[in-house]
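So this first bit is one chain, no partners, the form predicted on its own, shown in structure tokens.
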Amino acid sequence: MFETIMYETRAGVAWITLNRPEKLNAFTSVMHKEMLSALKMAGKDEEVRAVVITGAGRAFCSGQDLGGSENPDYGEVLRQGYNPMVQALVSIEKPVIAAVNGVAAGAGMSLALACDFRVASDKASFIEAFIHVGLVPDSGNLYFLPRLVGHAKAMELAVLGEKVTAEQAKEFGLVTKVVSDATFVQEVETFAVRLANMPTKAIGLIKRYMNKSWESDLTEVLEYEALAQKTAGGTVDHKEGVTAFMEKRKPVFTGK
């Protein structure tokens, strides 16, 4: 079905793999197109509860793939493959997860930050590598960089661009946890199915309004909580949750 990426589902969650190992899946405008694809169909699909996102081989994502032309327009390039892409993440309403198996630099680290969840192998590392070229963090970078970290890191991990651990990115705040590079798939998949098996709207409701939070006053979030409410009420999960209290067992969530 793709050429750039791989696309598989089981139990709930849809696994999308950056799949140009021997280029350390950079980025082409064929892989934007894919994920922008992928994406979609992950969000449309009732069965995927929960998304997951990694790469194939050694890396995770080395940015842009710098082997095509020799003048492009990179705010075309941003305009036509990454922003949609960030736009697509950020509006799926079920919870991505970056698997970060290997190095995540430049355009690859932004994929990572764009996503809710970013688990780490120990063998991970993340670049701003923007700066070494003499360009400026993008895909979303300047956004989500410092509403991870603070501005006074993000200032210094974009302008430095050292590398950061998969330790030091843990303690910096940009990942939710390491873990041991021998046990990572297993690890990954058990921390999706968890996510997979929530309440999908009430999370959905979650990342929505929690985003918008950040350009809204205490007046317009309290009115997105009412709204958000109202309809996580409405939902089957939260009567299922309710009765699952009154009857004092595990609740069982459908997604809907």
Given for the second form:
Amino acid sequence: MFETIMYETRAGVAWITLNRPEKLNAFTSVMHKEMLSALKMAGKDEEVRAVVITGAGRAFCSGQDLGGSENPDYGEVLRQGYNPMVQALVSIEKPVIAAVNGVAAGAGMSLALACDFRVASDKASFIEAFIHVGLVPDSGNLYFLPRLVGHAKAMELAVLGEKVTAEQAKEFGLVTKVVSDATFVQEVETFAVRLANMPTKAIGLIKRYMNKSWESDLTEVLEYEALAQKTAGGTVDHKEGVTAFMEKRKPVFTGK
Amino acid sequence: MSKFTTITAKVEEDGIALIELNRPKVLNAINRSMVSELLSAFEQFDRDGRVKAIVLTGNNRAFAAGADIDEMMNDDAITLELLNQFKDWDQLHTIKKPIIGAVSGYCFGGGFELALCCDILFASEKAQFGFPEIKLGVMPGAGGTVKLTKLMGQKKALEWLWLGEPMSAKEAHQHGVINRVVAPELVLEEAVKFARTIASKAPLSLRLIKETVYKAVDDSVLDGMQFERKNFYLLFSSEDQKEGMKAFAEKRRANFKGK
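Having seen the form predicted on its own, the form predicted together with its partner chain:
Next comes the full complex, this chain leading.
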């Protein structure tokens, strides 16, 4: 189905694997297009209740493939390739996990930042590589990074461009958890399946309005919460949650 | 209510009438019979004493994705002139009762023009507005250029009309084109809730305020104020004015009758 990525679904989870291992999964324009359609597919598929993005081989993603195109208009590469992908990722109302298996550099790091969770292998690392070639972080990097780690740390990472190990990233809150490389896939799977069995609509609403909170004042957020709660209150999962609580059993959420 | 094929129309409780565009297979593309049915429904509700406010909506995917292109594709200028294509559209502006639009999904071209016929617009966070006519080598013909310009100003309107790109609900809101942006799941509900609030107000005031506001858009301040004054005076011949002011003095809720 795809040339540069793999897409498969199992146990309510869509797995999107960047699949150019020989190029450390660097982005090309084809990969942008394929990522966009994979993300849309995962967003639409009602069976899918969580999404994992990971890399084949030893890298997560090394960012833009700098070989190939000569003298490109970087602005247009972003507008046409990366930006729609980031927008699609953020607008999926399901949890998206970056399973960072190896190095996440440049736009590869941006991709991980745009996800809702980052689970890293102990072999993984993060590099704000842009500065080393005289460029600025892009693909939402300047938006997400300061929001995730704070302004001061974000400046430090973006300007110095030093490699950050998974453990260091964990310390300043960039990753949710670090797991051993030996059990990485199983651990990611367990985490993703756990999310896929949660009340998906509520997670989607949390994601939608937590994202909106960055551009809103308290009055607006209070109103968003009221609207979101009204919506969540009408879901099957809410009823199930309350019923299970009354019946003193574990709820079985269906994402409806 | 007459039998309609391209829309559904019904009177709900609490004085609200609901009109839904109903050509889901073509994303509610607006054809001539739809406009004529819309006008007929609006006119019936305008005369129906039970109805205090009218809500107009589409479905989740589209309010209306545009005009029915197939229908006019082979028309020439004289055919359109003789057909008086936009006569029913123009008549939509004669409706006196408040019209609240609830927009989800696509709202393009003729769909956007229809939305702009509403007095108040609620839109889903995911709604998209736009005038893509330029991409078909034409331009809006049912008031789109005029109304967009009056709402957002000449510079911005030209940009949107020339590029023909979709405008997010957030942008439409920032430009003053729509009133509220709400969660997709709740657009219709919130619009109906607003309509209910409106429906509890003095009907004659609603009516004359609507008339005066639209007049103000086109008139000089002084002319607008003269017009306003006549309507202000006119309300003093209503029972509701006496009831409203008496209730105020007696510190109780007014019971308006629309007379």
